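Read the single chain below, which is given as structure tokens and is the form predicted alone.
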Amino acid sequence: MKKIVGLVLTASLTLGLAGCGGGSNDSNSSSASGDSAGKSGDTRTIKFAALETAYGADVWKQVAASFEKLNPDVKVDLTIDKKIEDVIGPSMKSGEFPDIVHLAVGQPKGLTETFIKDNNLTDLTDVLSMTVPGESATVKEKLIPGFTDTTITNPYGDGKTYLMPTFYSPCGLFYNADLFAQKGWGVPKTWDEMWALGDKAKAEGIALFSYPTTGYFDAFFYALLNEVGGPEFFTKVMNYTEGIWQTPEANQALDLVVKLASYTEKTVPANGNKDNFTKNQQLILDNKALFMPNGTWVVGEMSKAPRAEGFKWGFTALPAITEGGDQYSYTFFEQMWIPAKAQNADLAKQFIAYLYSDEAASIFAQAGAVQPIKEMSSKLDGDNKLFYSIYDHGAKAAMGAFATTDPVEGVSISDAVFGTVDSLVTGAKTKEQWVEAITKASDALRPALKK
């Protein structure tokens, strides 16, 4: 199922990719709270706390050791745990803070969102201009463009970065590349080409589209909104701007999804749940549907599933609205931050900068964690090379999510926008009913925006 990659500022994100924790009280830390960070004799200590995800704890130990080798007077005190919010929460309440926290938004306890809401984060904008330790390039020069221009990394809309992006997972449309080769079909570059292909496939008894569950329309819809209106329009939608769902851009996006619903395999809604979602993914492997929205984790998720002879994963961004237009691929990504009361913020920033080094990126990649660094895809193998090269081949990265609000009883923007797709496929709801529900939810959440 969708794994959380530091996703969303909504009640959804999923996933998403790497939340992958849960269920363990074992701490892989040298000290959960420890002595106050700082100088100890000739040694300076920084305290680093991170959620243990599918990448494990050892990868952080290796990276910390490499940083210490580069800086012999520095010790990195690690606290890595699957329940990191429970581990560091008590000590922070008593005034002892880690110098760095690697914990994305969208986690169950909402610790990162609490620090954002309370304005308790250190401004990390200057990290972008820092030279990566051991290299000549700056952090900004190494990062894929766009990763520090999101509503997640820049939560206050003031042009400043407070959360730094880390491991990411591109999302897009997955398909059987071997089937396309057999049929002589090209991958659609525009939505008009998509509909034409859908008609060809239908004539051969193949549906154009499938989706695991409606929850997977978050990444799909975020990319589509960027395509119809650009990043500025996307930001307005994410912040519940009044009347935004009545604009021509929103109408175009909604029309595209409604049309796509008519090309969707009709059995999908019945299986679009946590128990049967793999049946919808299996449609791609069995050549019963051409495309499905998903993230890179789907390869491992379906690794033991049967498949058509010659099956080969293909991956593409969403088709463009017009020929030559922008194609977008949404990406989930994790984040790290420095508490405002961290005792060693300057040294912590040096460690963050080091995490974008080729040396650190190589260590991460061996564990399956990929940093948003330019040309990183050239250092990967197999399917990952295909997936992570999507931004090297012209696709633009879409990031961000619906802005965080105080809870509003009975209102879920995710349910209104994404959850309705099942009803569009079955015909239980019309586009007009969909727009009405989205508008109502957006209007209700606007006054509850967290400042």
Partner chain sequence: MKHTKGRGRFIFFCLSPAIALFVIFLIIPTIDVFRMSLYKWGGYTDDKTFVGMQNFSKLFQSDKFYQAMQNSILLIVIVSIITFAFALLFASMLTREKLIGQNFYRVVFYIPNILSVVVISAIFSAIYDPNNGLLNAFLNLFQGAGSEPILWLGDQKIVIFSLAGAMIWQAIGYYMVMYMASMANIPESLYESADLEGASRTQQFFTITIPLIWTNIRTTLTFFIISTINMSFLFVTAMTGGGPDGATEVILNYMYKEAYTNSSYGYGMAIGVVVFLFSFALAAVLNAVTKREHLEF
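Can you switch from the form predicted alone and show the form predicted in complex with its partner chain instead?
Shown next is a single chain and nothing more.
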């Protein structure tokens, strides 16, 4: 018996060893064949990383597939995630970079800003003069003018484009058009009309204003600054010009926001964080507040939320300062960029150029993502047609953001300007404290401006 057991054990051991040997042989041969295939076919891979937004991840898969069809020897390796910074961050720290990153400035983690501040981007100016693959026009010819002249796309003010504009969205005030029709209220054209409406609504137990989080004040503020002082004043503010926050124009803008804070639904600051902000948006759907600053993505974001009967999205630019004055709507757009250390920058540029083709644009448009391509807005339907035609109805477009600086430790201009709005609503801070905080941050950032 013992002998038999011994024999079986020995046999199984031998077999096991042979199996291992065979396995290693197999893997050797397969890796060798893999190598040869790589050389003969010369397939190149672009590593593309994108933040998954309201438009979803599928749209990228479709676009990548159609690009691969056009370029059979290129493979697009997609990494799409809602927390893309956390996914690609660690490998980037160890020196391995994606070829393209689709991530806008203004995200909470500020990854894009970090790359800008570190001069860690590839110059994309030549992409503008590239011909869109499969078409005859160049990228520049297809783009709506102005989008590549902003402080966001050309962060160093040297006329060179480092970030390419992708999806854009007009930002303004959203409201329930049906409620306005029911009550016979007109959409205010000036701030004075706005306050009058606020008092009327208050009598009916409806607040004038709500905001998702204070972060949404960026678009609001940029448009407001354009209204009070025009584009030139706006540019000065964005470049931290000395004493700019003490000018009458700035004072007027701040006063308006302070007054607006007093008309804001009281529970808004309690839900003004990234987990509960939809409750603040819900106030509009439930007819508990009239206006909120937002972008066109809100329609998709709230598509499954319950709403008042007959609810219909309405969208307007900010009211003008005076009768007949300019009304502004901020244009939010996302960007993509190539890290300076990307392996396949040339191929990545091809892919970027392709994203502006009609073929790609129509795939994006199906998901509700609209690119700044000429005549794109006329091809839209439904709510999007209303939103994107805002500039056809007299509103002026505001673009840009606070200028990029070298990192200044402990100073955040957006915390100072936008974050404080919560405290204005709760009454924890006064206008004077606000101005002081902004001035301090602005003064600290001025010497660090990128030259």
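This structure is a prediction, so every number in the text was calculated from the model and none was measured. C-alpha atoms forming the largest set that superposes within 1.5 Å between two forms make up the rigid core. Numbering follows the first chain given and starts at 1.
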Test your reading of the structure: between these two forms the chain behaves as two rigid units, so are Q366 and W434 in one unit? no
How much does the smaller rigid part turn between these two forms, counted in whole degrees? 28
What Cα shift, in Å, does S357 show between these two forms once the core is superposed? 8.0
May I ask for the C-alpha shift of K379 between these two forms, in Å, based on superposition of the rigid core? 2.4
